[in-house]
Each structure stands twice: as C-alpha cells, then as structure tokens.
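The data below hold one chain only, encoded as structure tokens and taken in the form predicted on its own.
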Amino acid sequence: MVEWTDFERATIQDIFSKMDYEVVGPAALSRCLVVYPWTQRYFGNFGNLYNAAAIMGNPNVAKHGTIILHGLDRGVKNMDNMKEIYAELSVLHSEKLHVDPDNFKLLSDCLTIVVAAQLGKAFTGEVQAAFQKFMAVVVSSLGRQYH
C-alpha cells in the first residue's frame, strides 16, 4: 500500500480540479503518439495518424485522451485503493488489448510534460514529485496483470 502525505493528496486533487480534460487528456495522447510512434499499432482503427498534425487533430485522439483523464480521475478519488479501482482496465489492456504495459509509462511522461506546460511555474520540484508519485502508482496498478 501507498502511503501519501497529506501535501501529496491535496497537490493531486488540486492539480485534477483545475486540469481541463478535453485539452489536456487530447494533448497527452497526441503527443504520446508523435514522440513515441510505435505505440500508434494500438490505435489503427482511429484512421489517419500518418503525421503530427493528423494525430494532433484526430477526433478519436482526443476522444480517447479525454477518456484517459476521465480514468485518472478514479484514481484520484481513490488513492488508497488503485490496485483495486484499476484492476479491470489492466485485465482489459493485458489480455484482450495486448498493451505494452511500458506504454503507460510512456503516456505518463508524456502528460507529466502537458500539465507541467499547463502550470508553469507552478509546477515546483514537490509538485512534480506528488504528480509523478501518483502517475507511478497509475502506471504500477495498470501493469499488475502482466506480473
């Protein structure tokens, strides 16, 4: 179990009230598609990802990043139960997806740098490490069905 400081919990839920999902969550997984392109194989029923500006307008992009947000904040909701609350997505991504589970980690970087651009300096050294520690839990709860 995750222990987080009451610092930690309060930088989480403030970061996700202020965070706009249709942006954010759409400009995470574009640019997780542009920078890491393999990780587009999972996404060939979306239609054109021939280049960044495809990607960066998609519709289905920015459907599915909202969606992810949207999932992000049922961890936040429950930050001491994630193993639990992400236990079917990681079923689902594991075994009917066939998901790289470093793709995860992948996306979390990626949104780390979104949320970063989006607080500016804001974005202090404690933050990060709240908002990283947090996304490692995420990525940690969605990969424990490959384990």
Given for the second form:
Amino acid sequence: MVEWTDFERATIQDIFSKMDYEVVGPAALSRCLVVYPWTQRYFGNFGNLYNAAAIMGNPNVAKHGTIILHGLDRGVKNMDNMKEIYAELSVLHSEKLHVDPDNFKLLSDCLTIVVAAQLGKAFTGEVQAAFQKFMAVVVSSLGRQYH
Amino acid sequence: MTTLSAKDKEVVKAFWAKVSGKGEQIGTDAVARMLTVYPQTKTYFSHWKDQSPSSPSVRKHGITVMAGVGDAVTKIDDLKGGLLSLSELHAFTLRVDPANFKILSHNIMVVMAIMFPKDFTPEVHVAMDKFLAAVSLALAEKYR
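Output the structure of the form predicted in complex with the partner chain; the preceding block shows the form predicted on its own.
Zooming out: every chain and molecule, the one shown earlier first.
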C-alpha cells in the first residue's frame, strides 16, 4: 500500500484541479513524440508525425493526450487504490496495445516538464517530489499486469 | 543515441547563449531539487554539514556543475576529449554511479522548463536531452 503524506495528497489534488487537461495532455504527449521519437511506433495510424510542427498540430495526438490526462484523473481520485484502478488499463496496454512499459516513464518525464513550465516557481522541489511519486505509482500500476 | 547532429549542436548553443546568464541559478536549483526529489543522491554529500536546498554547499556545487555544463557546450564537437580530466575525476575520485548523471540531467531540464517556459520548446528539449546524455557518457568514459 502506498503511504501518502497530507502534503502529497493536497499537492496532487491541487495540481490536477487547476490543470486544463485539454492543454496539458496534448502538450505532454506531443512533447514525448518529439523528444523520444521511437514512441511514435504506437501511433502509426495517427497521420502526419513527420516533424515537430506536424506532431504539435496533429488533432489525433491532441485528442489522445486529453484521453491520457483523464486516465491520470482516475488515479488522482483514487490515490489509495491505484493498483486496482489501473488493473484494466494495464491489461489493455499489455495485451491489446503492446506498449513497452518503459514508455510510461518517458511520457511521465515529459508531463513533469510540461507541469513545471506551467507552474513555474510554484513547482518547488517538494511539489516536484510529490508529483513524481504520484507518477511513479501510476507507471508502476500500469506495468503490473504485464506477463 | 549520442551522436549530436549539426542541428542539435546549433540548438544547444543558441539556447545556452540565452540561459547561461542564469547558469548559477539553474545549477543551484537543479542540485537542490535532485537532493529533495531523489534523496538517495544525498549519500554523495555526507561530508556537507548542511544538505538543505538553501545551503551554501548546494549553491557552490550547483555553480560548479553548471560551469562544467557551460564548458561542455564549448567542447560540443569533442565531448570525450574535452571532458577527459572531468571523467577521470568522476571515475577515480568521486566515483559517482553514472545512473545519477541521468537524474541530475532531468532536474537541470526541469529547472530550464520552469525558468524559460517559452524557450524550452520540444525541439530545444530533445536537443538538450541528447546533449546532456552525451555529456553524461563522456563523463563515464574513464570508469572502466
């Protein structure tokens, strides 16, 4: 069971409640596809991903980025049983989508950078620690059903 | 993974020109964050009386690290050769596990995103990520 301090809980709720999923989601996913281009392997049917500008303007990428953030929202609302909440999504990513779980960390790092840029000075070391801990639990939960 | 294209080098040099004025601040914040977010890294600094983010030791070390990064930018065409003595320092004296270079690189980029949100675009991010990875590899060159 993951132990969350009051500060960590409050920080996660605060960050996500103020977040515009339709801005941050697309920004994080498109950044991931640019910074780690091999992640594009999972989006063969998304259309034009030939360069950064195409990726950033691609409506399929934007739509999917938002979906991902809503997936994170589930964890935000169920911080005490994220393993169970993500079990089904984990099976999906393993059995159907065949995503290498190492990619979850890559996307998580890009999301951290996007959130840092948005929050600026408010993204202190302590806030970063809480955010990265939350993302680490998400990443771990999503990787659990792989075999 | 670590060959920098001409475009990468151009992007890194241009971004560094923009941000190097704040090098000390970037370095201090990056080291402070590393110690807070990755507490295992504190094991390398047990000789510091004060390991807190606002301590003078953290600031001094942040300045040292960023000066190294700035130096690496000037040696971007031959990082292995240019960083040889720094590699020997890290290999034989400091013996920092190279996994930690990745951690510090990540925190440097988080600080860059915080301080220069409009300039740290995905294109700059990928070039910087590649550059810091190349620097890390050059630093690990003499390890074994």
